[in-house]
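Given as structure tokens, the chain that follows is alone and in the form predicted alone.
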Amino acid sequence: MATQGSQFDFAPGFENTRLRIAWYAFISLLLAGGAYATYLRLTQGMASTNLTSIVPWGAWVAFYIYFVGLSAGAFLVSTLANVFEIGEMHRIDRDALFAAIISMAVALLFVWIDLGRMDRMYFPFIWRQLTSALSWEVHAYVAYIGILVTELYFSMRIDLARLANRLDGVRGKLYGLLALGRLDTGDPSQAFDQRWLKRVGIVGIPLAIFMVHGGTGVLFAVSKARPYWNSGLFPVIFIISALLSGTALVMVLYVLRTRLFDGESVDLDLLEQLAQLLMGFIIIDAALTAVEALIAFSSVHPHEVDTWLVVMFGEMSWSFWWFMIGFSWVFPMVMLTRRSWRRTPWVMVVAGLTAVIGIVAVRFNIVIPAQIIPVMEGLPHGSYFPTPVEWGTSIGIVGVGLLLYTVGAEVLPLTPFSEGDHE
């Protein structure tokens, strides 16, 4: 990432060359993919798709609410350095930001491809509803943007301003401009950033709680009509898989960046600390996904019960088993009991990675299953499973979002410049 010595660099992108070149080529194939599907949905619309009157909400819908609960709950860990100031998490706070910018952008591209007129994603900020919890989300989603950019900003400026300083030509300039001017790199400019990313992180925290991702729950919760979503919990259940995904997902790319962008050694203390994190979340997701399963069996409700034996032992079973229940809680519980196994770098990659893979499938166990149970005695059984053109879409949006945190983390100062780096 640098060198020592009195010619300044900063180079913060892959180590190896080779890795570089079939990391964005395997992003390219995502990318065409997701190219030609779009191209199927503009051109065949909503027929490309398995929506139907009786499942109108399908795979985008499900990963629209995953990418937002990575988005806030990689926020809600950044708060932790940010406003907390907890031990050594100031080191993957940028990380976490970043990560949260891109996964609500990406949650928003499938919002814009699941409408059926994507021409009109600009109507909810035209004609506002009051009594919409859907119109009262969108603009909470700006707003949520807008924290996140500006805590991303006062993490990164002075690094940002220390860059342009020192560098020449045309990275220079970009790095002055997104220091937007500010070139500073004093105590009290310093002190001034400091105070106000604690500032703007305390805003972030209920907006993020109860407006984004408990706001997305509340989008299901207020559907009087499907029981199943109607509950108090639900909301509670979306902020903690939220923490849960986006724990893991902070860890996986702290780990991999610090090896293969950085060139440096893992933080273990702080692997640990972010391992420990991820195991609370997930005996607390367990243990709330219980309780709510055990409250709709013994409501005796036939809309909730059966819902729950679709989700169990249904059409959804596979997902629930294998994914939700082992993905996302069990296989990553296993290698988090031990500490030697959470002070294992690329132990640590593969419990986060199933745990935001299976976390994937609690969002399709929330979306479908409900659609799929008659709400009234007489309408027709639903059948849902994405076409390849949901498939592809979605595999190219999920293209994008690593392209954009790939391109970032090629420029952007991610890592914290400690006292004397990069001189």
The other form holds:
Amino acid sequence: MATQGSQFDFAPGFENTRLRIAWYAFISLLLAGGAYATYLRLTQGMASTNLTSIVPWGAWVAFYIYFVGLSAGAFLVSTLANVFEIGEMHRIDRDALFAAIISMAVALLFVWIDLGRMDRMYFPFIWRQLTSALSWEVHAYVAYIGILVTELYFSMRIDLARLANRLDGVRGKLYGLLALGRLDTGDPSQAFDQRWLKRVGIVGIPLAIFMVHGGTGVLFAVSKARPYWNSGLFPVIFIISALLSGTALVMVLYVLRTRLFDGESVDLDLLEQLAQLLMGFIIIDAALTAVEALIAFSSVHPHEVDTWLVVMFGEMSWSFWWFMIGFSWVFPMVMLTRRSWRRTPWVMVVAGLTAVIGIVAVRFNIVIPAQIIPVMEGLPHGSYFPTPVEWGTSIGIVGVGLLLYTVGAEVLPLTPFSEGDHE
Amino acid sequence: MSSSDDDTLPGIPNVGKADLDTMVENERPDPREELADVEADTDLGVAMAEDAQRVARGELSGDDYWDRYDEAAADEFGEAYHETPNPAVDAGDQTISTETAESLSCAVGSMDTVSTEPAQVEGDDSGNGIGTGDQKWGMVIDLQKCVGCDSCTVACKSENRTPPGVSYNVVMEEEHGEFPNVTRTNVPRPCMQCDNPPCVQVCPVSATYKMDDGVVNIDYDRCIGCRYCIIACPYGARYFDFGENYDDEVDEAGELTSPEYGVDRGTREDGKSPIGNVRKCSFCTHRLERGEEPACVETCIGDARNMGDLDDPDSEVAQMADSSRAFQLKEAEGTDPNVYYLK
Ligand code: SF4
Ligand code: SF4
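Can you now output the form predicted in complex with its partner chain? The one shown was the form predicted alone.
Once more the chain from above appears, this time first in line as the rest of the complex follows.
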């Protein structure tokens, strides 16, 4: 790729056709299962879940905050290139932005399927409540998606224009359309893009940190009725674990797309930079979580202590020890310790994937345990494990995300044409 | 068993039946005196009453009775009579033939249909809808009087026709101390109708809000079912309606619904609110508007529950809520409930 010769060829998709077929077959399986589960969800209503009035929020909410976090994390990684102008990071900023957009779409699908009245999903734009964090969040998400799309546009516009100029027929038209007709590839137009990329990114950073993901943390933290969430540190941990998962995701995508789609070799310096970033976030995340737990235990507040005991020793404590501690902190940390491993692409893919999966457990361990201990002594205890319908729909929604990402990666110039465009 | 007046059963005081009948007769007001106080024709009233007794004894048929009096009553009461349901016309067990029923000049349907009409349409003073009263409804529950029988929970379920898994009221039972010094407290828990309700604070679409009379309303037509309010309520007072029914236990369980918050929603059907919404105790707003107490208050066998206007310093509830025995649940939350307890 990235050829500038007369026989211009642009094929950003899979290098290996067999792999492509296998991958789409896999996604189709996810989608088929998801479609059936969604059918059951729609016909049986919320009774198809294991949710109750005691545990009203379950897997869908956990996945929703997970993907919001993934998106915020990936976006913040993209700003390393677009706002802070760390040169090598430019290679991955479109990957990060595109993944952030898809993650938000997936997150909103989870919010939607979770509503008791799915047909009323547009109501929050008609009626509002100034004191409701959720009301604010819905609007912040829309603004944030707007920022992401704008960012991706300015980051990619120049290459879209190049494609539109060089390709004929439908494809050329398509890229021209995506470039919104701005087909100028000269330096001034590029400088214009860079300027706006930075400006919009600067607006996006506080939006992503405080409104989108911090705000999602606030959603929980304002619940005075649930002391486990009701802490000032809570939204901060939310953001750090978002950065953790976002960095891990971008690292995985970078390696996989470079190898499988572009057929190029991985830039090991860039890989190591991402790996170091990930290491830093793991340390901060683990430390802050430990502080949070310490504060909880030393408060001796019965509700808070009991909730932590549920997390650590309850029915689902395996998800805490194996996935939260193991997958998101310990396993990737071990793989990140040696410099030679940090420079080995496949090790970093595994490390990144474990972190990406581990943070799912972090989100489950945020949402569910606080609902297990009753809000008042004398009320029944909760217990919850998702039904097959909840798992199935979740897998299907993730499948939609994978499909959107793959199609996008096969069509869009996510890898910049020539190095140094940004400088 | 023979029914002679002189039969004595061990342990049962001997009260002659004849004596009882005399007592009733003495208590009975004189019909003419009573009717003299009202504008309507006394003779007609007495005649109708006497014939009604004959109908009861089976000496006269219902049809004959109404043939005899329909016209006279219509003349006497005019418009009011035309609008009044006829007690003899009823869906299931009507006591007159259909022909007679149809010929009556007071044909607004059975008593049944009128009594289940929503409170909202009652009276002509529309404009001030549900919850606009200037009182502040409050409940005081005397824990010394509560015996933990759960009658309130049952009365609430049948009044509000709540589905399985939804129970606006529960009685929390707490045991304290160690054997042999154990005490047990029963704490009934309706919705507290908090003055600073966290549920209202978090609702993204303002579907739940506080009404002028202090009751926290849920607009089932607006609620999107996000369940954030369940998360926020410190009293566990909110329930999600998963759409389950008592169909296995009761035939046509969903036929009747309660006109909660003054809105009649007809039969319970899939995909129709309040299924997919969050529900909670409304202090039986629909009953309050009719001047009735909430079902739990009315049914309480120990008279532990009291309902009234907290803004009226002379009201019983205001005085009880002011007493040194009074407290609220989770006072530290700052929710300031309008349900008080007496320890
Ligand atoms: S008790 Fe709960 S549901 Fe009722 S008003 Fe208070 S916060 Fe809202
Ligand atoms: S479930 Fe309904 S009433 Fe409760 S917060 Fe959501 S929209 Fe509001």
